[in-house]
Structures are given as structure tokens and as C-alpha cells.
Amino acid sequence: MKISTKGRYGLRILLDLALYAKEEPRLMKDIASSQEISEKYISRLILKLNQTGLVDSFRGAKGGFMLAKPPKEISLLEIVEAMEGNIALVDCVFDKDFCPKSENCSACKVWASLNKKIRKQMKEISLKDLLKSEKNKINRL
């Protein structure tokens, strides 16, 4: 399992307006120069965050992008998965039809159990857990 730009960069946009579109929607060309992702990649990862409930999106001269829910109810789990499908570590975790064997592999309840374990992981950071930490970097700098 390998998090891509997709989920890397889907997370920077949702810290991005959870930092900047509190009040009013945030423009993508704003969040293209704060974080430093092209607006065409931007335009397709925000896409994806809108059609998957993360991210509305208003229409407008005062039109932009703000988060769909606070980011306490965001969590890590549900950003990458929206980027990324599901989370797995190998195929057969969630695809039994994947291998014959998976029912009765040892390695495949291995790997289950730890997927398991990301999973869980993943669901308990939320995005303001992560805000915190980014605002604290922009405090310092």
C-alpha cells in the first residue's frame, strides 16, 4: 500500500480550506498558490472531493470551495479513500473472488488483521487533529 499525490494532495486541499474558507468559499487558485499544486491537478482532486461529500463547491462571484462538514467529523481514513478506493494492503483483504486461497490462508488473515489495524488508525486522525499541527508549523514560521 502506497498513499499517491491523489491522497497526499487531496489531504493539503482539505487543510487548506479548513485553514482559509471558514467564512467564505476559497478560490483554487488561491489553494493552487498556497499549496503549490497546479490548478488543473487541483481542479480533478477537488472533483473527486466533491462528488464523495468532502468539499462543496459554490458558483458565483463569490463562488469557491469550503469543506461539507467540520473537520472533526473528516476523517483521515474516509481523505485517502476518496482519493485512493479502498485502503489494502494486498488485494485478496477485499476481493475474496481475488484469490482462491483466501479463505483459507493464513496470509491472508495476516494481512486482514493488519489492514484491520491501519484502518482504525486512519478513521481515529481527523482532520482537525491535523489542523493543529499545520497551524502550530504556521505559528513558527
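Mind pulling up the form predicted in complex with the DNA next to the form predicted on its own we just looked at?
Excluded here are partners and other molecules; the one chain stands alone.
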């Protein structure tokens, strides 16, 4: 029951973009050095964010990345699911064929209900909430 580094890094990448890619696209290498993640690995991670429509990418000179929508419209749920796929505490939550008795299984029902609650809470947290806390940090300096 862990968030993988993919999920964690995904969040940090988006936070970085929210802070530094307001006027023009931000370079991969700038994200990489600022977040202390290798450029190679960032390129893999940001690909997913691009494919799921959370960031826009621009190639060639003056290229880079920007958020595809405003921070308040990007939820923690979207971010983690972009990076790790659907959140499914147990496989029978999304794949009904996974266990034959799932229709009638008390355990499955509990997991499904918990899964739903977790997703709901992750949906209620947006990138903007993190930005607030970043700004407080800067003000304190």
C-alpha cells in the first residue's frame, strides 16, 4: 500500500510546472535539475503526464512543457492515476472476472467501498492546494 516513486515524482513535476512554467514552456532539464531527478527518468515520467492530458509538450527550440489546465482543476487522483494506472486496492474492484465469486463476496465489497472513499478523497485535493502551501513557504523566507 504505497504510492510509487512514479506517483510521487509526477506530483513534484506538476508542482514544478505550476510554479515555473507560467509564461513560457519549461525545459525538461530545468525540471530535472530543480527536482533532482535524472533527465532520462523525467522524460519517461512526463510522457505519461502528457499522454493523459495533464501537460502540453512543445518540441524543438523554445520547446518544453506547460500545464494543460489550471492547477485547481488537477486533482491528486488524476495525477496518481496518470502515473500508476487506476487505483484498485484489489484487482476485483475493476476487473469483475478476477474472482469468480466477487458478486457475492463480503471481502470484495469492503475493499470496493474503501477504494471508493480513497478515490473520493484524492479527488478533493488539487494541485492548487499544494501551491498555497508552497507560497507560504516562500513568504516565510
